[in-house]
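This document opens with one chain alone, in structure tokens, the form predicted on its own.
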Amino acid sequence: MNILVCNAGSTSLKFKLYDMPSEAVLAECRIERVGDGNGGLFSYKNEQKGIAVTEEQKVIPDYEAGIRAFLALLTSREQGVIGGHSDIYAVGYKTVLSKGHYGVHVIDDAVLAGMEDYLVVAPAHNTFYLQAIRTFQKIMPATPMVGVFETAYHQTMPKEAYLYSTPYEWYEKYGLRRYGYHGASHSYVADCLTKRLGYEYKAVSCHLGGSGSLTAIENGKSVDTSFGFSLQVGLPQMSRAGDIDPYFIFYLMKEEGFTIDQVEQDLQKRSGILGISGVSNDLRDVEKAAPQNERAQLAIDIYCREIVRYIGGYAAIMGGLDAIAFTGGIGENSATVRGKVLSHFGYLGLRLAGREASRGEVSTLTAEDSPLKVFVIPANEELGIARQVAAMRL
């Protein structure tokens, strides 16, 4: 069966068409700077025929134009891999959050309404997925749409892990609890770890990128995670604050005259790595500046310390730790972050092998006799989504 996976960002679209269950990528496409009048990258590749189409300054005015441009190539006689839309079994989405729908769901009116209800919680994510889904529904009304929600993998967390110590009615009436995100990434990491460690293990998956989260994994299942009700907590993000004292908000509003919109913007756009360093919301820029910039170095130190704090806490909760896995753009590519984090775990017997990660493949960084294993696992959320869609009976 052919399963199309759509990953929608604020100004970008990414697609992969998989043949399942072989997991072969038939075609993929990346569109950047959607809505930019000056144009942006449009890159399409037919993996079966080795045909590539790339335009550096293609103007894509909106999501519908981008989706139609991709589908036109996908079904064209020269560059295409399928005869028509009916050859696509389902479209899967890396959806984030829908009120009342936290697993893997066929997208219907109720699921869409739940996404709209939680726009205030995930505005930077739900807005664009709603646009993409409705566009696909318009173009391909007979094709099932499936949301693999970021919360799905974390539904195995025990109640003591996902409840907050707030009035219990907040949970009962309003659904306020820890949901967790990056589920497609963490579940893919768990699949990779199971293949290498067997079915019984205790690990921490570190998805580190533009946004980051850690998940405690026991025997392949999520038992705790650093994101909460929203994506604004846990680790410091590139421009989001992560964990803070909530009374900051009351103080700034009552004593310093901040509006709720000012606080929200500062916590979302001017905090995290950017807020501490004053340099950039891209860790690569901050790493370059760190040798001559005290605040840049401090931002890296705080970021790594928080990662260590979470890993150590999860090791205590699980009663041990067999593996740490790094994934995501920073997790895969920043030897600086990995090195600073791993320097804290000699007490668990960690022995590094002195080798670096190999780009594009799973790498083991530890010696054979190290009781704590360290892996670098290239992110492949799209494949994880395709697997979960394929497992459904549509």
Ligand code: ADP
Given for the second form:
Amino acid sequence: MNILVCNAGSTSLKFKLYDMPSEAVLAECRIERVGDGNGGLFSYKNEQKGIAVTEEQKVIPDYEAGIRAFLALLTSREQGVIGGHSDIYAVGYKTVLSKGHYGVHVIDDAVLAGMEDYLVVAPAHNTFYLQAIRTFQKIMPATPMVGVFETAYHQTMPKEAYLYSTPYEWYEKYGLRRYGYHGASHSYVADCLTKRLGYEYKAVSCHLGGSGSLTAIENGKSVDTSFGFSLQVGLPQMSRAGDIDPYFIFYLMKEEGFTIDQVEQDLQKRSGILGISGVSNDLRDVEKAAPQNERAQLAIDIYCREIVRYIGGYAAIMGGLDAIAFTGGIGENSATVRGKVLSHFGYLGLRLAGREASRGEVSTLTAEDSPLKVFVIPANEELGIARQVAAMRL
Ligand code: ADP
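Given the form predicted on its own above, I would also like to look at the protein as it appears in the form predicted together with adenosine-5'-diphosphate (ADP).
Now the full complex is given, and it begins with the chain already shown.
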């Protein structure tokens, strides 16, 4: 069965077509800078025949044009891998949040309405998935669409992990609670850990990338996570604030004349690693600047300290820790961040093997006899989604 996985960003679209259950990738496509009049990257690869089509400056006016260009290649005689749209069993989306639908759902009007309802909580994500889904529905009306919501994996959290200490009716009436995100990534990490550690273990999965979150995993299941109702809490993000005191907002509005939009913009665009360092929202630039720039170093120190604080807290809540897993652009590539974080866990018996992570495969960084294991796991959210769609009865 062929499952197409769609990952939609503000100006980018990524696709992977899987054959399930073999998990073979048949084709993939990456479209960047959608809507840019000067053009953007369009790359397509037929993984079976090794045929690649790359255009560095293809003008893609909107999502629909991008999706149609991809589907034309996918079904073409020379570069394609399928005969027609009907060979796609379902399209799975890395959707983020829909009011009232927090798991894996066949997308219908109610799921779309829930995504509209929560536009204000996940504006940077829901907008683009709504566009992508509606475009696919128009082009392929007979194909089932499945939203694998980023909240799905965290549905196993106990109440004491997901409730905030606000008036109880805020939760009952308005649904204000911790939902958690990055579910496709954390569940893929949990699958990898289960393969290596068996079914009984306590671990923390650290998804550190353009946005970052940590999840406490007990026996494969999420028991706590650092994202909350929104993706604006927890770790400092690249340009978004992590945890802040909500009274910052009241103070700025009541005493300093900020509008709500100004505060929101500052928290989303001028905070996090960028806000502290004043250098960049790309950690590579900040790491490069750090030896000569106090604020850049401070940004890295704060980021790592927060990661340590969460891991330590989760270890205490779970009553032990067997493994720490790093994934995402930073988790996989930044030896600086990993090293700084791991330097705190000698007290749990951590013994590093002194080896580097190898690219593109799961690496174990700890010595054989270390009671606490450390893994670097290349993120594969798309496969996590394909697995969950394949497991559904459609
Ligand atoms: P996204 O979360 O947007 O999908 P990624 O998971 O690819 O993105 O992570 C992007 C982040 O990873 C960027 O902030 C980038 O600086 C960081 N990154 C990538 N490679 C490295 C590296 N070698 N060292 C430090 N940071 C890195």
